[in-house]
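Read the single chain below, which is given as C-alpha cells and is the form predicted on its own.
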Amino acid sequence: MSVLALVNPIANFGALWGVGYTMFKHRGLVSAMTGRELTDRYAGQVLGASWAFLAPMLTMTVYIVVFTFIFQGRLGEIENPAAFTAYALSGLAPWLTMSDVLSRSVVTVVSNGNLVKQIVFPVEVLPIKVVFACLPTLGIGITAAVVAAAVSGVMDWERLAIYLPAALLSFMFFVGGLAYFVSSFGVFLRDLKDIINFILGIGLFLNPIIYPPGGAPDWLQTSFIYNPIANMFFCFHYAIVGGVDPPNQAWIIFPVFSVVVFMLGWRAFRFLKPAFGNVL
C-alpha cells in the first residue's frame, strides 16, 4: 500500500462505510461473538462472566486507594478526595479499556485461525467483537467517575451532557482503529503482544491519567500538548471533572486523530487479510 493510497480521502472515508455496512450486515454474528468473548474469557471460574465487571472494579479500586489515600494526590487547590477520585477514574476507565482491547485484539485473528481460513467467514468482525466485549470496563469506570464527581461537587451536568458523548464517540473510533491495526499486524509479528504489554506498562505513568498535568516535569507537560493519547485523557477529564486540564486543543487533536486511526486501521486490515490464511 503506497503512501498516496494511504492518504486517498475517498478510500479513507469509504472505510467508515465499510465498517458500518459490515456491522449492520453481520450484527447477529457480532452480538453472538461478543457474548461468547465475555463468557469464554472466564469459562470454568466460579464467578464466571461476573469477572468482566469485578476485575475492572477491583483494579480501579486499587489505583484509587494508592493514589488518593497513600500518595494523597490532589487537583491543584482542590483537596476533596472525591474530586481526585473522579479525576483518576475518568482517566483509568479509558486507559484500562484501551489496554484490554490491545492485549486481546493482537491475538484475536491468530486464536481464531480455524474461522479465518473459512472463505465465507467475515474476518472483519473479530476486532469489533473484542472492542465490544471490553466496553463493560469503560462503562463501570465512567459511571463511578460521574458519581464521584457529583458527590464532590465538581460536576457540571450541562458540560457532561455535551462533552462526554463526544469523548466516548472519539474513543470508540480510536480503539476500533487500534484493534484493526494490531490484530492484522499481530498475525505476522508474534512478538507484538509483548511489545504492546511493555508499552502499556510505562504508558500509565507517561500520560496524565492519575495525576494532573501540573504534577509532571516540564518536558513531559510540553509533550502532552501534541500527544493524542494525552489529549484523549484531557477530553475525559474535562467532560467529567471540569477545567482541570487545558481542553482547547484536545477537542481538535483527539477526535481527528481517532477517525484517522480508525480509517487507516480498517484499510490496513483489509489490505493484509488475503495473507492471513497463508501465515496461519
The other form holds:
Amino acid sequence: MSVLALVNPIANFGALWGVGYTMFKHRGLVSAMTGRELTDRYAGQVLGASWAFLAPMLTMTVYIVVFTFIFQGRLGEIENPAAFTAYALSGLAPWLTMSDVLSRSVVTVVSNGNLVKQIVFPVEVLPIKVVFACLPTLGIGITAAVVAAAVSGVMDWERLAIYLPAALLSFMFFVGGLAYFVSSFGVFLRDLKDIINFILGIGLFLNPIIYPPGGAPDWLQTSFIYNPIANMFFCFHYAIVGGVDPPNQAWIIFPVFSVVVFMLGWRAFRFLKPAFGNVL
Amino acid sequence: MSDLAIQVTGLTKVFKVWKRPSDMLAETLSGKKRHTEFRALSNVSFDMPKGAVLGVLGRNGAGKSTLLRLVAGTLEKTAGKVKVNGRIAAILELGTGFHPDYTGRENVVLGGLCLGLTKKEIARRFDEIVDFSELREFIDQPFRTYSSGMKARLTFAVATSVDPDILIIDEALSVGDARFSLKSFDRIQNFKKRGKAILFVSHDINMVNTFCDQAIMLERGELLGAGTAKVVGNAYHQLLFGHGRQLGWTPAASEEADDDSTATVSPDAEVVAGARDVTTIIDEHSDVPDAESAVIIPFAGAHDVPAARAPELDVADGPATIVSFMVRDESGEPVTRLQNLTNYDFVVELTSPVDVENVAIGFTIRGPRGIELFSSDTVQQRQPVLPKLAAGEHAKVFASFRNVLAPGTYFVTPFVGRADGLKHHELNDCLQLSVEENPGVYNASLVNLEVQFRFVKGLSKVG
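I would like to compare: after the form predicted on its own, may I see the structure of the form predicted in complex with the partner chain?
The complete assembly is shown below, putting the previous chain first.
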C-alpha cells in the first residue's frame, strides 16, 4: 500500500459501509457471539453471566472508595473528594474499556481459529463482538462517573447532554478501529498481547486519566497536546466534570483521530484477512 | 458455468512455512526471505457439475483438506482459479463453531448462525435438525457429554440444514454408525436430486463408492486421476497397497518403495513431486473394465508397504525363491481389489540358483486381525508338486480359486517348500487384498458360503 492508497477516500469511507453492513447482515451472529463472549469468561461459575456486570461494578466501587477516602485528591482549586472521584472515574471508564478491548481483540481471531479455518465464516464479526462485549464496563463506569459528578455538584446536565454522546460516539469508532488493527496484527505477531499489556501498564501513568493534567511535569503536559489518547480523556473529563483547562483542540483531535483509526483498522484487517488461514 | 457448481483450474497452493508467525511480518517489512516453501497442491483442475457428488480420495497429507479449504475460501490460493457457483456450507471438522460447555440446543443456534442462517431460519428448522440427529433427549445436555458419533450427527444435521448449493464434507461422516450413514446417504441423495453439488472427502474407499458417482484422487498435491468413483477407488487402493504396475509383490518394488521413502525426508521432495506430470484423466463414461482403467493411472510416487508386512517374519531357508507374487483376474489383469464369488489366480514366479526337486507351493490368508482363514499347499491339497526346477530357471505357478472371502481386507503369505513341509521361502503378509462391498452377507462375516435357501411348505424339515 502506497501512501496515496492510505488516504484514498473511497477505501476509507468504504470502511464505514463495511462495518455497518457486517453488523446488519450478521446481526444475529453478532448478538449471539457477544453474549457468548460475555458468558464464556464466567462459564461454569455460580453467578454466571451476572459477573459480566458485577465485575466492573466491583472495580468501580473499589476506585470510588480509593479516590474518595484514601487519596482524597485535589482537582485544581476545588477541594472536593466527590468531584475528584467523578474525574477519576470519567477517565477510568474509557481506559478500562479500551484495555479490555485491546487485550481481548488481540487474541480473538487466534482463539476462534477453528471458525476462521474450517467454515465459511464472516471473520469481521469477531472484533465487533469483542467491542460489544466490553460495553458493560463502559456503561457502568460512565454511569458511576455521572452519579459521582451529580453528587459532588460539578454536574452541568446541558453540557453532559451535548458532549458525552459526542465523546462516546468517537470512542466507539476509536475502540472499533483498535480492535480491527490489533486482532489482525495479533494473528501474525503473537507477542502483541504482551506488548499491549506493557503499553497499558505505563499508559495509565502517561495520560491524564486519574490525575489532572496541571499536576504533571512540563514535558508530559506538552505531550498531552499531541497525544490523541490524552485528548480522549480531556473529552470525557470535560463532558462529565467540566472545565479543568477547557481543551478546545481535543474536540477536533480526538474525533478525527478516532475515525482515522477506525477506517485504517478496518482496512488493515481486510488486507490481512486472506492470509489468516496461512498461519492459524 | 451455469451448469457447473465448482470449476477449478490450475489450482496451486504453496505454503510458505515460517518458523515463527512473526518471521512472516519481518519478511514483509524487510523483504528478506525467511521462509521455506511447501507445495501442498499443484496445478489441480476439475469441473464439478450441479447435482454431482464428487469424492476426493487421497492419503494423509495428499492435499485433500487444502483443496477443500481453497474451494471453501478459507485459505488463500497461490495460483489458479476457483469458480464457485452458489452458497457453500462446509463441514471441515467435527463440531466446528460448537462450544463444548454449551448445550446441544445452544450449539444448534450458534452453529447455524456461524454457517450464515438467521435466528428465524434456525427456529424454523430446529425441530427438523433435532429429529434428524435423533438427539431430542440429549439436546439440553452440554455438547461435551456427547459421544463422537452424536457430535457428528448434530454437526451434520446443522450443516445440511443450511440448505447450501454446495456442501463440503470432510471425513465428518466416518464416525457415525451404519444407520446414521444410511440416513446421511438419503439426505445426500436428496440434495443431489435438487441439483446441489457435494464435495466429499475421505480416505475410505467404501464411503466414496457408496456416496459418490465421480471421484478424483490426490497424491502429494497432484491430481493423479479422475473418473467414476469405482475406477478411482480401485486406482486409489492400488496406490495404497499395490506395488507399481506389477500390482503384486516383487523385491524390486519394495526396494523402490524404500528409496522413495528416504527421498521424502529431503526438503526438495515436494518440489520434485510437483515437477512430475502424471495426471491422467480417465474418460468418465468409458466402459473399459475397472482393472484395466485402473492400470492406466501411472504411479510414479512411493508405494506403501502393506501395514501388516513384517519382513523379519519371512523365511528364507532354502534355495528356491519367490520372485514375484500377484493375483490376476480372469482376463489376466493383476488386481488387489477382488469381487466376492469371482474366480482369480494366484501367480507365483519362482527361481532357484541350484537345481531343486519336488517344490511345493502354498498360501496363507489372514484376516485383518491376523486370524488365519486359510492355509494350504500343494501337498495338503494332494495336488502335484513341481517335480524339478533347474538352476537359473524361472517357473510360474498359477493357483486358481473362487473368492469366497466376505468383504474386507486380507493379507496373503505365499510360500515355497519341499514335499516334506520344510520351507524354502516365505513372504509374510506380502500382499494385501480387499474384497469389495457385497450385500450378500452381513458386515462381520469373513466368508460367503454361497448358501442356497429353499423353502418347502408345511414341513418343519428342509428336504
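Quick caveat, the model's predicted, so the values are computed rather than measured. Numbering follows the first chain given and starts at 1. Definition used throughout: the rigid core is the maximal C-alpha set that superposes within 1.5 Å between two forms.
After superposition on the rigid core, the Cα of Leu58 moves by 2 Å or more between the two forms.
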